[in-house]
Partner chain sequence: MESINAKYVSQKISKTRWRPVHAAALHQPTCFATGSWDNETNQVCIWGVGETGMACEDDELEGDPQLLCECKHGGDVLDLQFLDQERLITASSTGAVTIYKIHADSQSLSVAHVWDRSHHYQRASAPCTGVVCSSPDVVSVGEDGRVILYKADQRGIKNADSSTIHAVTFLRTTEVLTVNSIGQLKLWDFRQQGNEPAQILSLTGDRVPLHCVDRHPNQQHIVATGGQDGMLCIWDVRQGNMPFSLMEAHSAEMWEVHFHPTNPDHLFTCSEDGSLLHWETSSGLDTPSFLQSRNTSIMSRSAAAPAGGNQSLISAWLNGDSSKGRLETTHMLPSQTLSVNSLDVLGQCLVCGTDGEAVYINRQVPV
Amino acid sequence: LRQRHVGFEWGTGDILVYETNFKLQGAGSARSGTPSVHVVRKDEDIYSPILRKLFNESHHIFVGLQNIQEDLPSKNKKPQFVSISKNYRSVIRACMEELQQGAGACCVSILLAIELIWNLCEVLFIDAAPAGVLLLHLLDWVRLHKADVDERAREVLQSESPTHHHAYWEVVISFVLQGRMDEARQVLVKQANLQPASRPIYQLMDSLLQKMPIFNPGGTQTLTEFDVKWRHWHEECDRCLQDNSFASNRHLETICKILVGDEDTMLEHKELLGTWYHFLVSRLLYFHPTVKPSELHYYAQSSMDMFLDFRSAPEPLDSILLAAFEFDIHQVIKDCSIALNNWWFVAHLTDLLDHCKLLQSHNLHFGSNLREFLVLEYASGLFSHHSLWQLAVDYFDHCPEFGRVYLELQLERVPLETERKALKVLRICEQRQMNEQVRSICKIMAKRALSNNRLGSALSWSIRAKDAAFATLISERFLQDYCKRGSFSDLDLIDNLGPAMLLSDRLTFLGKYREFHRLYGEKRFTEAAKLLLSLMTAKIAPRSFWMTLLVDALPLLEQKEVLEELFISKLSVSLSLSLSAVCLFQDEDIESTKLELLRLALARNLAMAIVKEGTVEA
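Now give the single chain's structure, the form predicted alone.
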């Protein structure tokens, strides 16, 4: 689109960009060809079938988190928050496994980064592990995200001669760098069995690995006691190195240098470490295992500087992890919002951190807090999807400040392709007393049904919308159809109008007129005559329908039970008056012969009624 003038239109989840006919100053002659139209989506990930599983599963976790009792102390809720965090991570892992089976390498790398950051935030912020336990959690974090060590170990151990495999010592050193002493000893013993002459130094190394103290948070040992014990072990390793106990075997000497925390030796194995944060954890393991959370930022920054080449700038992931090690939560969220291509991660992580009371001091300048802003952005993106929009409703519900306003605006934009979808949207609005949206949806569906000549559906929607004017219009259509066909359609609906018929006079007339036909069909002539009389005297019938009422009334005048009720004179008088009104407003469509026949019939029945009522029985 270079050297072109473009216009754009905002959509609910995308932007439509198109070329215009406007010519820029200094631009060359107009290019030939058809102008292009581009659709730019901001949340492309929501259209991935596998990632939809992530959105659906995480929605259930999100709703469950909102239902945690607020009155419980934060300490009592901490295990629940940690469990919820692990649930989020398990959903991410499940999606990664599905993507790895397909061809989603790009999405896998993004999910790997998301899970890496989330896991670290869980360790540092949600679990908030103290000194001693902190390093154990960081070791688990590194082991989980450096799984290629296990794959390489299986390859070595399943080979014909593991000790002669080119990656044998790489596996041993990798295990040591991750603090996995038992696995390292199991692999080392294979080498010791093949070299009886060197068995003493292998046994010495095995002893050092076995003796390495590991802090047990559930035990009786205090952190100070552990620190003293670890220092004694560290000094023993250092003595072995100073005594050149492993000088005859460079691999064992390398391992011993790692055990004493030699940074240069660790950096010589960058390819085994892979990342600066693995180097950080290995460095802490053999240099300062009782590191406090407040000291992490110093070691993190120096480890990144030592590991990364000074000529290469840190990647966005490096900056995010470094901000986490510096306990700068807001910087982590900010950097993730910029680096990641959707709002899922920052919305759910921020929501969890907010429940942990870690974001209370950070409000935005435009009215909403950080948590609500991110949740609103994520939910708005979901609304652009044809099925995920239903998940977004719960997210809006749990945004107390602006959630309802956003939901009202988004629901108005949902395309109502089918009645089923319209009913879903309507149910959402009714549950939240969104009366204006309910009326709007019902009016749209009523007009659509009427345009398709589905009168029953149109009437049902107009009643639901409480739209008297539209209900009157549809009622008149029903009456017009009756005049043309001589029968009503959608009898089930009309017969069961109930109190809804009071919405408008025309709808009332439609319901009562149908009731008149039902009574007449059941041969309950007296009740039918009374109802017809009330319809005439109430004057709620349309003028075009008066002649039809007169014709309907004539058979009743001949019924014996009506005569016995001495009711016929009132009916005849009413019919005569109605006939006079018809004549007064006579139009061209009413045949004069039909009027004469009606007039004669009414005169005869009126005379008969007068005689009947004036006769005194003997």
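Positions refer to the first chain, counted from 1. Rigid core: the largest C-alpha set superposing within 1.5 Å between the two forms. Quick caveat: nothing in here was measured; it's all calculated off a predicted structure. Compared with the form predicted in complex with its partner chain:
- Once both forms are fitted on their rigid core, the CA atom of His297 lies less than 2 Å apart between these two forms.
- Relative to the superposed core, Leu491 undergoes a C-alpha shift of no less than 2 Å between these two forms.
- When two forms of a protein are overlaid on their rigid core, residues whose CA moves 2 Å or more are considered shifted, and His278 is not one of them between these two forms.
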Given for the second form:
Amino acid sequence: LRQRHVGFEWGTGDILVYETNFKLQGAGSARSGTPSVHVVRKDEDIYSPILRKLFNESHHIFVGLQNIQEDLPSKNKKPQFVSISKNYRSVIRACMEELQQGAGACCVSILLAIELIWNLCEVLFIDAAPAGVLLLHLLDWVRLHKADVDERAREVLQSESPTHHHAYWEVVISFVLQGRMDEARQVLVKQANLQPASRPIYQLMDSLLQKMPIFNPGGTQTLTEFDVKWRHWHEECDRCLQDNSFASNRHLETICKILVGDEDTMLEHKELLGTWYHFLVSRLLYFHPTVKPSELHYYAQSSMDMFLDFRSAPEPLDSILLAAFEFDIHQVIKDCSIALNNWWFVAHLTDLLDHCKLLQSHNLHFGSNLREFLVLEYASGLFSHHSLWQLAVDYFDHCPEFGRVYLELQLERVPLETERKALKVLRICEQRQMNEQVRSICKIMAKRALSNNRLGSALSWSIRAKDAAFATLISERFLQDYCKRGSFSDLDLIDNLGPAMLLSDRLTFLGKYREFHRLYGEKRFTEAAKLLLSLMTAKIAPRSFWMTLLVDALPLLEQKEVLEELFISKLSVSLSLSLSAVCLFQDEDIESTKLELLRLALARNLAMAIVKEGTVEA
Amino acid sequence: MESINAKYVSQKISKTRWRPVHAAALHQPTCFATGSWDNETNQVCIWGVGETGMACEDDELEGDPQLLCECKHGGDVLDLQFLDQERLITASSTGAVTIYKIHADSQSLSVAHVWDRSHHYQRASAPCTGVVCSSPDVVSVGEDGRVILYKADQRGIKNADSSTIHAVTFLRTTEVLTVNSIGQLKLWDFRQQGNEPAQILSLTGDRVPLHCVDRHPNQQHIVATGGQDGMLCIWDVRQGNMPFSLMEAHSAEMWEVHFHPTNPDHLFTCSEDGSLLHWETSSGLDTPSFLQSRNTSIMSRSAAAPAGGNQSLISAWLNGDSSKGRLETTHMLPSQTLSVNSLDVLGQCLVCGTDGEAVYINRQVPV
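The structure above corresponds to the form predicted alone; please give the structure of the form predicted in complex with its partner chain next.
Below is the whole assembly, all chains and molecules, this chain first.
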């Protein structure tokens, strides 16, 4: 595509790009370029086989969420929402694990970030823990996302001489930074056993670590009581530091400084913390464990400033997390929308938050609220996928304002290669009473069948759409075939029309006419004659067929039994026959022999009728 | 229901079938094939599940199917059957019928033979909607209304049907039964010359398209069909041309109906509405309560039949006494899913595939 001007056209999820002959200066090039159209896909992710599982599983969870009872107040539904949030996260984790085993390394980091953000949103917004519990949840959050600590610990403990392992003290400090006191003590005790001389200070450290109060939300202790206890403990640690109890061992001194909440010491171990939010949580743990949600943003901002050191501009992930700590949900969603190339995350998260009634419903320019907008965007993206479009249907169903309109437009554009696919699309339309779409899909399939000469299929499609006009068209085809060849094709269909016959007049005529032929073939002349009579009087026969009907009537009139049976209504029969004949003769050009025969037969008939009528029964 | 395993497979499953086990073997089937549809490149995959010594770490994964091998397939897989242990045959939306061979130890899958464009209109190809085999014969049907028998002298019945034929099943070695989109069952006898069906059966009333058909494993005259309105019909092919019983099964199209091969008192159906039902009728003299009234000749025979066991000559499905009913229906899937397109049952194992790109396996079906 070099040195060419290109034109483009937007699609639902991609752009079509094509070369043009346009040139800025001079005449357009006469050279023919490559006659190809390039499809530029915006979102490669939905074509990844592993990520497809994410879409399918989350669809299942989404539908389950929408069906939660509305009558319970939001407060009682919180545990349900939290568990749904956990479900979503476990689906993300499952995908991550699979990707790690395979080769999709690039997606893993994005999924990690997504899960991190979602988890934080769950802690802060959905679970909305108050002070005290908040820190516990934040600790869990950090522990979940800094899993290399356990690996390192295993490595150290399984080595020949753990205490001499170079990472030994790093492991202890990491445990302390994450508030995992028991594990820290377990590792520390190995060192204590080795150096009996320093036992006292190890015992002191051990007692400090053991005595650290942890808030128990299920217990009877109130937050204030916990705060008092914690301050006591904090002062005790400070005293140990002041009177240099750990001066002989710099590692233990470091640990004590951390326990006191010394930020500089923590910052010295940046590589153990890894991220500014780990630093934030450790800071809060040892400085202000009863932090309130509203105070978080101050600590978050300062942690980020202290940690990041003005070296580099904050990454998108950092600003998203910061916005979360500031409880600015809209900013989180906005930043995520920009940073990610796929609407999956923001659509599902916003939907969940909306169910928790956390989003103020301010309307966007497009007339729908934020949640609906995002879900619509996500579902539209799904529709551009050759296979995932079926998931999108449920998403559209749960967008009250525009979902239906979008769905109608999208369904019409689903390519229908096989009947089975058409049936599935039809079922979707019928369940939602989208009659226009039903008619148009059936018409497409019927026309296709007709062009392939599958009259039976075409008829069954018209019956489904209750499309009388098309049924008439098909019947015309049958009748034309009959006129051309003198016999019916597709007898298995016409003979077994059943109540569908009533869909259109022409179809009814076709069915009845065939029945007439059958009766005649079975030599049931009387019934045949009666049928023929009703066909003519009911006036459902097309004009072009009147001649044929009259000609068919000829041999019948010769049959004796017919004449006798129709004794009483003889006159009416003749009259109607004459009437039709008169009309015919006036309008059309008919073969003279046929004409003669007809005239003869009718005349004879009339004569007999007059005689019979006139005769008085004895 | 607790023992059901779901696995997401990143492709919409149109057909799934258990690989047949050796007649002498006593164990449950451990291998199944799936065919996909609506993908840019569709695939036929072979999966293994269960005790065949796969290295699994925890019990949870024991029921998880593992992909053994796969092969590309041109067009949607509209039907799939196993010819024997090593070969399977598929019907494609491109009109082709393909035979695949599974190589040693289920390590790979490759195309053994293709009949391209078996089904076609005058100018374009037509999807092949059903294929059935009764070794060594293979019969396929398609949207072009053809019934084709693949043999040395390939015999096809052109214009067998003016509407689309949706499914086919063998009744006897030389007879097949097809169902079409105007609600008719047609019996074809290959010993007869000519292009006319030997028999046509249909419902009076609305001609609802029929999508699936299955024959009773022991009694060749009993056939079950399912259609667009989700009704399950049991037919006796010898007796007239009306269904024996009609049961409301699903709220949308029924895609597959299967009698259990060794325990035919059990029937399984799956549907577009996302449910999979397990029908169980008691044998002997008990009957489904909503059977329509039947002619007395059947009733008198059932009175003479010995009670209990599948050995009774009259199948439980056709018993006429409507005073006592015992037909139990259970949902086999834990919750509503997208359309369940296909199911297969062998021994105590049930596998089904859905449009939600998931495969469900239950290895403790109560039969």
